[in-house]
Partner chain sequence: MNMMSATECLLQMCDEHLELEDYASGVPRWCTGCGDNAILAAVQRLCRDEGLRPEKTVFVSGIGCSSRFPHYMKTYGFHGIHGRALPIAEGVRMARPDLNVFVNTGDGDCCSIGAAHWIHAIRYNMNITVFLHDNQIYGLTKKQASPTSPIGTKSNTTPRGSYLEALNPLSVTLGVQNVSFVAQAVDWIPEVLFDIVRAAYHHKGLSFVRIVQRCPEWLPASLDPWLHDPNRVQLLNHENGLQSSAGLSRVYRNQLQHDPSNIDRAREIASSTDTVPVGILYRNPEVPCYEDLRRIDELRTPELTRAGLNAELDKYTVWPQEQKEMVA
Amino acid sequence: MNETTLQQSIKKTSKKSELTAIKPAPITLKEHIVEIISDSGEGAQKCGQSLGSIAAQMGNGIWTTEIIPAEIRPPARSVAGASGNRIRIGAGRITNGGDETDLVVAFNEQVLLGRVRAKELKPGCVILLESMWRAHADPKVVASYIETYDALVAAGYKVYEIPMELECRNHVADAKRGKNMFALGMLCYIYSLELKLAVDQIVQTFGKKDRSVVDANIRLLEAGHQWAQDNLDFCYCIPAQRSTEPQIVVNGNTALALGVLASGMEICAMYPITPATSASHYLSEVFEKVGGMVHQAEDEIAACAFAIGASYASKCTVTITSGPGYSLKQEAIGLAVMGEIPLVVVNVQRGGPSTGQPTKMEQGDLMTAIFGSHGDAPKVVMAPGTIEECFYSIITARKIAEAFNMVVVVLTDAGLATSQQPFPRPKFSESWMAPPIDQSPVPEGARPYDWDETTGLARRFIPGQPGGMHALTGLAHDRDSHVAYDAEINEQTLRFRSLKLAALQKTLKAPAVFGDRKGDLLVIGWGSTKGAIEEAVETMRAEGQKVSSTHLQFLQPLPPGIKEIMQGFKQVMTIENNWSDRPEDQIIDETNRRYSSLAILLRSRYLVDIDCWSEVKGQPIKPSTIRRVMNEKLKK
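Structural coordinates of the indicated chain alone, per the form predicted on its own:
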C-alpha cells in the first residue's frame, strides 16, 4: 500500500478513496492492542476507557492501561507528554497489557514519537495520525510533522493521515474537546463494535451534563464511524462471546473502593496522592449512600492517626496512600501495632524513591511494608495479583485485622490501580462481614492485653464497654496496659505480637501452582505481574517447555508449602518490578549482588539458591520479556 497516495486522497473528505470503493471484509483476529494518545486534556484516556468498556460489553476480554505523563500538565506537543490509554482486546480472557501495540491513534506526531522511542509499537504498526499539523501556521510545526511522518513511513509503519480537527469542526466549535469521540467512532468501525453500545456509553458518561453536550458527542461519534467506513481500507473483527453472568468493568482503585463497601468498613481516611487518589474519589461519591464516610485529612500523618482513632472506637478503618504517604504514616502504624488496634492500610505503589515517578508503576515497597517502622512491628502484608483480587483482598484484610487485632497492609501498584478488566459481578455474601463486636460487660478480672500463650491473641476492648476502662498507650506495656519498661515484660509482648503472624500462617493454604508441580523452572511472583507471568508460562508450556509458576498473595506471613513446591524444580527464580543487580555488570558477583525483594525473603526463609530477574522501567513487564528471561535461564 502507498501511504503517500492514501494521505493525499483522504485530505479530500468529500470524495471517497478509490481504495475503499469496494468495502473490505473484516479481518478476523484473536486479539489486538490499540493505543489512543494525545496531549493532556484532549480526552484520549476517556476514549480508551470507553473503547474498553464497549468491547467488554460485546463479550471480548480486555485489559486497559493508562498512559500518564509524569507532569500534571506537560507542555503541548511534547515527546514526554503523551497521555492516553492502551487497550488489549481479545477473543478470550485477557489478564495483562500484552506486548507491543498493533494500532495507534495519535493526535499529534510528538506524543507518538515518545511511544516509538519507548519501543512500544510493533513493527508495521498501523498509525492513524491527526493531519492538521501539515497545514499549521507555524513552519517549525509543519517541518516537525513532515519529518516525523516521513521517518515513520520509512521505518515501515502504516501511516494514515486523518483530518480529525477538520471533520470535528463540522459538528462542534471546539474540535479539541470533541476529537476523542470522533476517534472512538473510528475505532468502533475498525473493530466492528456496536455503535449503539458506544452511544449508550456516551449517555452514561455525560448524562449529568446538559443534553446538548450529550448530543454533540453522539454526533462526533457517528461522524468518526462514518468517516472511517468511507475512507479506511481495513477493519477487524475479534470474536466475542457475551458472558452468561453479569460482569463489571472497573480499574484496580475502583475495585479496592468496592471492596471497602463490601467489607462493611465505614470510614476511609486519606490524603490525596497519586496514584491512589481515584479510590477516594469513587468512595466520596457513593460511601455516604451506605452509611460510610471519607475523611480527607490535612496530611498523611493525620489521616493515619484519624483512622487509628476511629478503629480504636470500634470502626475498623482503612487508610489509602502511596509510597511517600506510607513512609509518613509509619510512626502512626507503629502505634496501631503497639496498641493492637485493627487497621487496614492500602499502599498503591509507585516509582521511587522520594517523589520518584508519581505516575509510573513499581513494586518497590515490599520490604518497607514488612520491616518498616522503628522497632519490631509485625504486620500482615498482602498483595492482590488481579483487579478482581483487589476487590476481595480488602474484604480479607478487614476480617484479618479485626480477628487478630493487627495492621494489615495491602500492596497494589499504579499498574493495577489504573488498568481495567471485566470480572464476574460479585454476589454479596454474609461471610464478607466481620462478626458484631462484643460490647458486653467485661468480666471481672479480664485484662485489656490478656494474651493467649499459644496464639498471642487477646480480646478487643472497646471504649465505653462496661468494666473495660484502661489507658491506651504507645509505650511498652503489660497485660493491664500499664506502662512497663521491665525487660522480661517487653520481650514477652514482642513475642505475643509475633505469635499472631504464626497463628495466621496456620490458617493459610499453600499457593496454587500454575502448570505441573515438577519441571525444569519455577517462576515465583507477587502482585500485578501475575497475568504476564502466567501468560508467558502458558505459551512456553505449549512449546513443550517444563516450566511452571506460583504467585504469592500473602507476603507476611508467607503461606505454607512453598519449600515443597520449589523442591519439584531444577531451578527457581522470582520475577519482580523492583531492583536487582545485573550479574553481567562487571563489578557484580555473588558477594555483593543485591537481590530483588521477594528473592531476598525466599532465600533467607528457605535457604535455597533462588535466582531473580527484575525490571524497573515504570511500566508493566511484558509477557514476551518474561519468556525471553525464562528461556535464557533454562539455557544455563
The other form holds:
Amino acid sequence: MNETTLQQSIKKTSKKSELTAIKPAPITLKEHIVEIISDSGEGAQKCGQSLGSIAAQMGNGIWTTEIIPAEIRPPARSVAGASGNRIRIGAGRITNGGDETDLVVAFNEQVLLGRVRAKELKPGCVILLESMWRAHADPKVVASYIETYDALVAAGYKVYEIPMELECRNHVADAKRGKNMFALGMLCYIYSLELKLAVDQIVQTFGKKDRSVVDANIRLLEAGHQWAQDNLDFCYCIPAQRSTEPQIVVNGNTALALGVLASGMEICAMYPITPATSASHYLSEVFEKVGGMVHQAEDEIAACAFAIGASYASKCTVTITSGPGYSLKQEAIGLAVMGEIPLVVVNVQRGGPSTGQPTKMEQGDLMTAIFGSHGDAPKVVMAPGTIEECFYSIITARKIAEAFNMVVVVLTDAGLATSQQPFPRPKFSESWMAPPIDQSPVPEGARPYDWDETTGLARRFIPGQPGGMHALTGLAHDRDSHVAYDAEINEQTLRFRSLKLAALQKTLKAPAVFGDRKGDLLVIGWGSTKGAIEEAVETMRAEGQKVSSTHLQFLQPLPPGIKEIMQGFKQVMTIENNWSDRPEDQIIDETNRRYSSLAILLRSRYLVDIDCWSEVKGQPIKPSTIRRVMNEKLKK
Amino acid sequence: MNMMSATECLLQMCDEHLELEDYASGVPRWCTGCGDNAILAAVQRLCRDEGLRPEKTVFVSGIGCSSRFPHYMKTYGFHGIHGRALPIAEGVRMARPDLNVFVNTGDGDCCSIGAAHWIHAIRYNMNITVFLHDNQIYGLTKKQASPTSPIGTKSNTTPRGSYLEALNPLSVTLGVQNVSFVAQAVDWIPEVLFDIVRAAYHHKGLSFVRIVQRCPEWLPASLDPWLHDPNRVQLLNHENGLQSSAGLSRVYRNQLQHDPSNIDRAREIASSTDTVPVGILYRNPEVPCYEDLRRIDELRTPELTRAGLNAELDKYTVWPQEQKEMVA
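So that was the form predicted on its own. Now I'd like the form predicted together with its partner chain, please.
And the full complex, kicking off with our chain again.
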C-alpha cells in the first residue's frame, strides 16, 4: 500500500468516526490474554501472530502460544478442531503464556466450546463471536449456535455477536478468507494499537503477492477497526514502553535455527517429525545463504549417522528431532559417545511414550537424554528455558561438543517451539563459530586417543591430517584405536569418557537464585517452565511468602552449588511437565512412588528429600497452578 | 618460483610413492580361505596403483566379519554400527569432497539391517565405492541365515533349512532410481576382482560392487559348484566395460558381450541363477551426484555468516522508533 492510499483511508476513517458515537475512554490494563480461534485454515493463527508482533512493536511484553489441533484438517465446526493463537500482552516483560484467557475472538461456537470445556477461558471473559450461524440454512447449525450462545450468556460470559462475515462481504467476494484481518482490525481498536503497524504487517506478509491482495486485506483490517469503533462499548489500553534496544520476535524453533546459523555448523541432518520440523523448514530456507545445508535423510537413524559421518570428517554437525526420533537415534548416539565425535542433537520434546501427543508439550525425555543408549554413554544435556536461550544454547552446545568431543543434547519442547517472545537482537560474534578444521600433520608419536589422565580429554584426528590415520571404532579401543580385547583397557576408557563430564562440570557456574537465598520453599525447574515458575514466585514474594526458585540449564552434568542453594530452604521441590505418581493414589507410598525426572536426579545426587509436583496436560503449566501447588506445599 | 632439480624431483617421487605395505595395518583376523582376504589384497593394490593418499582416504564399515576391513588399512577408517555404514559414509562425503570414500559392508549389514539405507544410497548416488562382501551367511555371530542365503541353507536359526528364496542384491540395486554403477566379482578370480574394484573406483557416483565370496568356516562347500565348473562363471566383456585377458579366457570360456549402458539387459543378466555373471553389469556416468546437487559454493566464512544472520534477524526485528526511522 502506498502512502497516499493509507492517508486517504485514515482520513476516511477519521471522518466517519466524527459521525458516530463518541469512543469510550480506554480502560487501562496491566495485562490481558487474547485468543483468536477458528477452524483450521481460516487464518486465526496469522491474525494472532500479527497481533503479537504489533503489540511487541508498540513496546508491550508479549508471549504468543499456538493453539493447534492434532489433525491437519479436522472437520469444520468441531469442538476438537480449534486452531488459533493465544497472545498474552503485558505492560512489562512477559515470560510465559500466563493463566486463563480474558478475551476471545471465535469464528464459530463449536471451537469456542472446545476452549470452554478445556477451562482455558476466565469466568465471565469477553467473547467476540461470529454471528452468521444464527441465520444459517441448516436448522441444526442454528439450534447449536443458539444453544451455545444462551448457555454462555447464562454462565456469565460477556458475549458480543459480531457479523464478521457479513461485514467482510461489503469489501471482498470471498469473506471466509479475509475474516482474520477484520478480526485483527477489531483487536487493534480494542487494545488501542496503531493501525499503521497492522498495515505494515499486511504489506510484509502479502507484499510478494498481487497488489490487489494487499489492498483487500487492508480494506478488511480497516473495516474491522471501524466496526469495533462504531459498535463496541469498551476498549482497553495496555501501557507500553518501547525498548531502546532492537528486539527480535521469533518462536523457539526459529530461534534454534538461527542459533544453528550463528554457530558456524555447516550441516543439519534431519527426518520430518512434529513438532521439530519447523526448525528444519526454516533452516532449509536460509542455511544455504551462509554456506550450510539441510539433509533430509531416509530415516531418523540415517539422519543421525549422516551427522556423525560429517562431524567425524569435518566440523560439528547437528541433527534435530523429537521424542520418537530421539529414541531411534540411540544406538548412533552411543557410537558418537564411544568414538568421541562431537555432535549436537536437538530434541524438541512432545508427549510420549510412543507416538504419544505429537503436537502437545511435555518434558518427558530428560531421563532418556541423560541415560539413553546402552552401556555407560555419558553425554551433555542442556535445556533452554526461554526463546532467547534456544538461540544461545545451540552456540554453546556446538562449542562444548567440539571442546570435549562429546554429544550435546539440547532439550526444548513443543511449548517453546511454537511460542514467541521478544528478546534483544543478538549481535553476531566471530567467536560463536567453529574455527576451520585442523588439517596439519599429526606430530610424530601422537596417538588417536591420547586421553589426559586428569580430564579424560584427547585430541581428535580428522581425516586429511597426515600421520593421523587410524580406524575409529565403536568397539572398546585403546589409545591407538585398536580393538581392546582386554577388560582393563575397557574400564580405563569408560573412566576417561566419564571424566570429561566432570571436567565440564568444573567450568560451570552455580545456577542463579530467583528471590532470596533463604526461605521456606525452593522450587527447582528446568526447561520451558522457567517463566511460569518465576512469575509465580514473584507474585508470592510480593504477597510476603518466603519462596524462591532456581532454574537449571545444565542437567548433565549438574552445575556446582545446588546443594548450598538447597540448604537455605526448609523445603525443596521440583515442578515439572512430566509424569510423577500422585501421592494421594491409594497404593502409592514412599516405597513405590515414581518421582518426576529432575526430582529423581536431585534426590539421588544430593540425598535430600526433594518433593515434586508435576502435570502432564500437554500444555504449559500456568503460573496460577504453580502458586496453588506452592501454597499447598507451604502448608505442609 | 622455486625450481626443483631433477634429483630432487626424483627423490620426492620416491618419497611419495607408496608400496603395498604402506596401506596395510595389522594382521587380518579373518579365517584362512575367507574371501575378505582377497578383497583386502585387491583394495590395497588399488590404493598403491592409484597412489591414493592414505590421509585422504576413508574406509567406512558397519558390523560383521567384512566390516573389520578398515582396521587392516593404514588409511582413515570408520568401523561404525550394524547397517549404518552407508549414511555415515554419506555424511563424510557431503562434508569432505576431497576425500576418497569407500564402504565395506556384508550381506547382513547391507541387505538386512541396513536395507533402507542401501536403497536410498543408490538413489542419492554420492561418489562412494561400495563393496558388498556377500558370503550368504552371518559369520561373526556364528552361522545364521542371511537374506542372500540360498533357500534350504542349514544354519543355527534354520536347522531344517532356510525357508525363503535368496534376495538378489544385483536385481534390487538395478531396480532403484538413479542407479549408476553395478558390478559383480567373485573372490576366486583375483584378476577380475581387481579390474572391477578399479573400474568402481574410477566411476563418479555410487559404485555398487557385489563380491561373491566364500565362507570356509560356516558354508565351506556352498560355492563349490561354481568354483569347480568354470563354465558356470560368465565373464561380461565389452569395449566399454572389461576385457578378459587371454589367459583368463582359456579357463573361463563362458563369456558374454554386454554393453554396460543397457540397463534392461543388465537386469536380465542379474537375474540368472545357474551362472554367476562377473563383470560390469551397468554403468551410467551421467547420473548426478547428490553432493554436487547440494554443494554450497559459498564458504562458511564469518563475514558471510554475519551478513546472513543479520539479514534473517532483520526480518524479525522490532526496532526502537528512532532507529526504525533511520533504517527506513
